[in-house]
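There is one chain below, alone, in structure tokens, taken in the form predicted on its own.
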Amino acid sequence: MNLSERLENAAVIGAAGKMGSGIALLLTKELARMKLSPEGQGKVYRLALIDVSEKALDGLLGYVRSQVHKMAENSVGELRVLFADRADLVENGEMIEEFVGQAMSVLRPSTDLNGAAGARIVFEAVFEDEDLKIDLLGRVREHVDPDAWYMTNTSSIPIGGLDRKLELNGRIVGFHFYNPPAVQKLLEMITTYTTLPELKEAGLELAKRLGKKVVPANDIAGFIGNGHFIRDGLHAIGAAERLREGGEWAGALYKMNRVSQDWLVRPMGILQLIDYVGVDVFRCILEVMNRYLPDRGLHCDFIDILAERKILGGQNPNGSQKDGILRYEKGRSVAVYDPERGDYVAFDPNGWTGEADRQLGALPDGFRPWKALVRDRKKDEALAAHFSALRVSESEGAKLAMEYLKTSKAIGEALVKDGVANSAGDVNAVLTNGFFHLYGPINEYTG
């Protein structure tokens, strides 16, 4: 049974979640294309969308319909090819509506796992909790095809362990989409020595169909993306702890967030990124990595305190940022959480944040932020000049940035040395494509 045959009856488990909804959208579009192709004529396609809430599934259907409509509007040339033999479809609007209708016709939403009955390929996108995934996939097995393939969206849990505990005999692969799946081009694919060769090939083929750039990762907890991100975040928090000795948390956290964004020329500060991912998700990934790599110091009391106090970050249903380590108003950070005070400390440009900025010092002359450089063809030259200036600067901001840059590079090099990544290029590809960094961590900017 090849990939196309398996996709005739597919299922997404956790379909209404942040990741599941994006995966469902990508698959809906692909199944609609298959259904309308000459090879798909007369075949029945179904994509089971399984989640626990009917209300969430209703919202998912609305989201998929609106997004498929937008995709169709931007792909009229492709639609004209698909509908070349349909004399009844002349206007662009007619083709768009027909494509949307065909796409929606493949969807089968359900709150019952039996809704996935007979599925030949299962995409799982539930919370990053190993016990939850094992329990859920174990129950899914009772309903789907006995030889079904499983594509788990885990970002940290070793695939080999899931394979053994679920007794799948190589029929599972890590298919780690980056958030949001419908937009992000990167897909980290994790295989083990037991993964079926035909599943590996199908994974690469499906990623190509979905327009994804695949970076392979080896089966070590955290893989490449979170293997770097988690350690990167721990460095920033550890640096903040050292900065606050004799002082308060607020200024130290503010400094590290600003250094990681401005001095390192990243799209957002590290604390904002942790909030975006979710403090609870960060903690879960940290716990998974610590369980499988117990001698690597992968624990953080600060993150534990935040999680226990329900300072969790994440996004609201409308996509806006929830309060986490930072508090947000209209998409901008306005305060930082101080665990000793047990409350947020509002930014005060004329007070403590102004003093923190003064202590950090000025950015190098000619500094340009990430947003100004992201589409600049000469960004490499600008970055080289920026980091060259930092290397000779005596400011606190420059020193913190260079220490951070060296640590980030060491983390990346260790991922290659430990066999998580096959090459420095793969590490850099994940950070530039998945995290939108302008440069990879393994670079020559440290001098």
The other form holds:
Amino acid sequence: MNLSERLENAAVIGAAGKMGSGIALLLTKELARMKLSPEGQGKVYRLALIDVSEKALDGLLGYVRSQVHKMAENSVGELRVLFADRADLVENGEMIEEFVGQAMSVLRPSTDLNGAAGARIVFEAVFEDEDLKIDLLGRVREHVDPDAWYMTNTSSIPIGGLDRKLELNGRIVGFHFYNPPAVQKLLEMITTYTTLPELKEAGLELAKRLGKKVVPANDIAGFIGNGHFIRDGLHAIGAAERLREGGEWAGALYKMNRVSQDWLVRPMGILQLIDYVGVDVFRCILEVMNRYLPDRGLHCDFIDILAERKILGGQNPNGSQKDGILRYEKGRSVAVYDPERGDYVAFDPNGWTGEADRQLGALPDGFRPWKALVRDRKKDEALAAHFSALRVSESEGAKLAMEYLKTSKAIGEALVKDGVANSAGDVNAVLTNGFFHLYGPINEYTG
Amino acid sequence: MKKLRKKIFGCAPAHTVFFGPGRKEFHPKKPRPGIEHYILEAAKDSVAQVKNPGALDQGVVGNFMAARFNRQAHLGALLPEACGELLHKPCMRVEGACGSGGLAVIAAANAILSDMADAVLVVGVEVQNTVKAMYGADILAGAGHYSRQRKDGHVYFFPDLFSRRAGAYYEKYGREDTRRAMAEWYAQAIENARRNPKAQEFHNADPDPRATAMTEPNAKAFLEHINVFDCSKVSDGASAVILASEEGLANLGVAKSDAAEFAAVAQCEGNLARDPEDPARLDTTAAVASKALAMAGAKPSDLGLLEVHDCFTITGLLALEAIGLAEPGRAAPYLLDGKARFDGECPVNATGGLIGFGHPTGATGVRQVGDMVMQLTGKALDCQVKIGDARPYAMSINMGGDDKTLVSFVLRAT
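Return the form predicted together with the partner chain of this protein as a structure block, the form predicted on its own having already been given.
Shown next: the complete complex, the earlier chain at its head.
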């Protein structure tokens, strides 16, 4: 059974979640495309969307419909070719509606695992918790095709362990989409020595069909993306701890967030990124990594305290950022959480934040933020100039940034040395594609 | 050639802002005024310029596709709302695709020439930003021959028809100078629009529109032979003008010096069911222009101002040749020599034209007449050009579809 045959009956488990909904959308488009192709004539395509909440599934259908509609509108030229033989479809609008209708007709939402009955390929995107995944996939296995393939959207849990515990005999791969899956180009694919060769091949083909760039990662907890991100975050929190020297957290956290965003020319500060991912998700990944990679310092009291106090970050249903390490108003950070005070400390440009900025010192002359450089073809030259200025600067900001840059590089190099990534290029590809960094961690900017 | 059997004047011109992408205050997701707002604003502004609105005998609305863009047909019956004096008087809406505005003026002129009216309010209107571009393209494709052309047509149906005309023209007369002349057309449209606060491109601050317009056409992203700068944009707007006989002017209480006189009123129809014989020529445009000039007793060299239907830059070039200002294939040097510029020998589209002022399809023909009246009565403000005795005539060309419904007027000062 080839990939296309398997996709005729597919299922997404955890379909209404943040990652699941994006995966569901990508698959809806692909199944609709297959259904409307000459080979798809007369076949029945079904994409089971399984989740625990009826309400969430309802919301998912609305989301998929609106997104498929947008996509159809933006590709009317292709639809005019696709529907060239349909005499009843003449106008752009008629073709768009027909495509959306055909796409929606493949969806089978259900709160019951039996909704996935007979599925030949299963996409799992539930919360990043190993026990939960094992329990759920074990139950899913009772309903789907006995020979089904499993694509698990884990960002940290070793695939080999899941394969053994679920007795899948190599019928599972890590298919790690980046958030949001419908937009992010990067897909980390994790295989083990037991993975079926045909599944590995099909994974690459499917990623291509979904418009993704695949970076292969080996089966070591955290893989490449989180292998770097988690350690990068721990460095920032550790550096803040050292910076405060027993004093106030607020200024130190504020400084590390600014240094990581401005001095390192990243799209967002590291604390904001942890909030975006979710403090609880960060903690879960950290626990998984610590379990599989003990005695490597993969633990963080600060994160534990926040998680216990339900300072969790993540997004509201409308996509806006929830308060985490930072507090947000209209998408901008306005305060930082101080675990000793047990409360947020509001930014005060005339007071402590102004003082922290003064201590960091000025950015190098000609500094341009990430936003200004991202579309600049000569960004490499600009970055080289920026970092060579940092190397000779005595400012606190420059020193923190250089220390950060070196740590980030060391993390990247260790991922290659430890066999998580096959090459420095793969590490850099994950950070530039999945995290939108302008440069990979393994670079010459450290001097 | 028939002459006008009695004098007709145009007066009381009014335009709303021509709104859409390009205007600073435009945001696709913010609510906007609907079609009724535009009709009322333009009509009221026009009527307020006459002392005695009771002298209005009829009203005409030119509109292309409000029934689809706005789900509102029956626009004639909105005129009594704009002007209470029109209640229980004849009002109607006329349609001829993007030539609807010109047809509305024709309808008013016919009423006066037949002695059925002495003063007629004309409003042209279209509100197109109600739908996204790909749906708007469906609606505008109604100006083509649906049963024959639409199924095999492009996503952007009309731009594609004119892209093909451009391709045929490049083939026949050379591409390089033609592309440069199309860019020159765009740049002049933008520069003229910057003098016109009601123009859609009034806020355009591009420091080098000629370079911008030289962007290489890309069939994958848009079309093979033209780029987006070669196209007029999607616009909302309305224009109004009053047509009157000599007696009508007096009854309205409008001084002759505030009116311009029609020297010619011309209309020609092409055959919707046929493709053009030579896509590098606008035959129906040539026919209507020669008819209008003959009626006015004028030559192209007598024109001191031109209002051309530049829905696309290539259409502007083809129109110059159809009118006879340039020989076939010679529009490029005509433009590149600066003859059509604001300070040239015959300024073209001094308020920006369809590309600069905007193209609310049903409004355009009325807008052109209103602009000629403003110019000939010295009321064009920053857009005022000098129309001397050597070239006393202003002429408009308003086109519906792909050279199918053509309307042309020649006006002169009183």
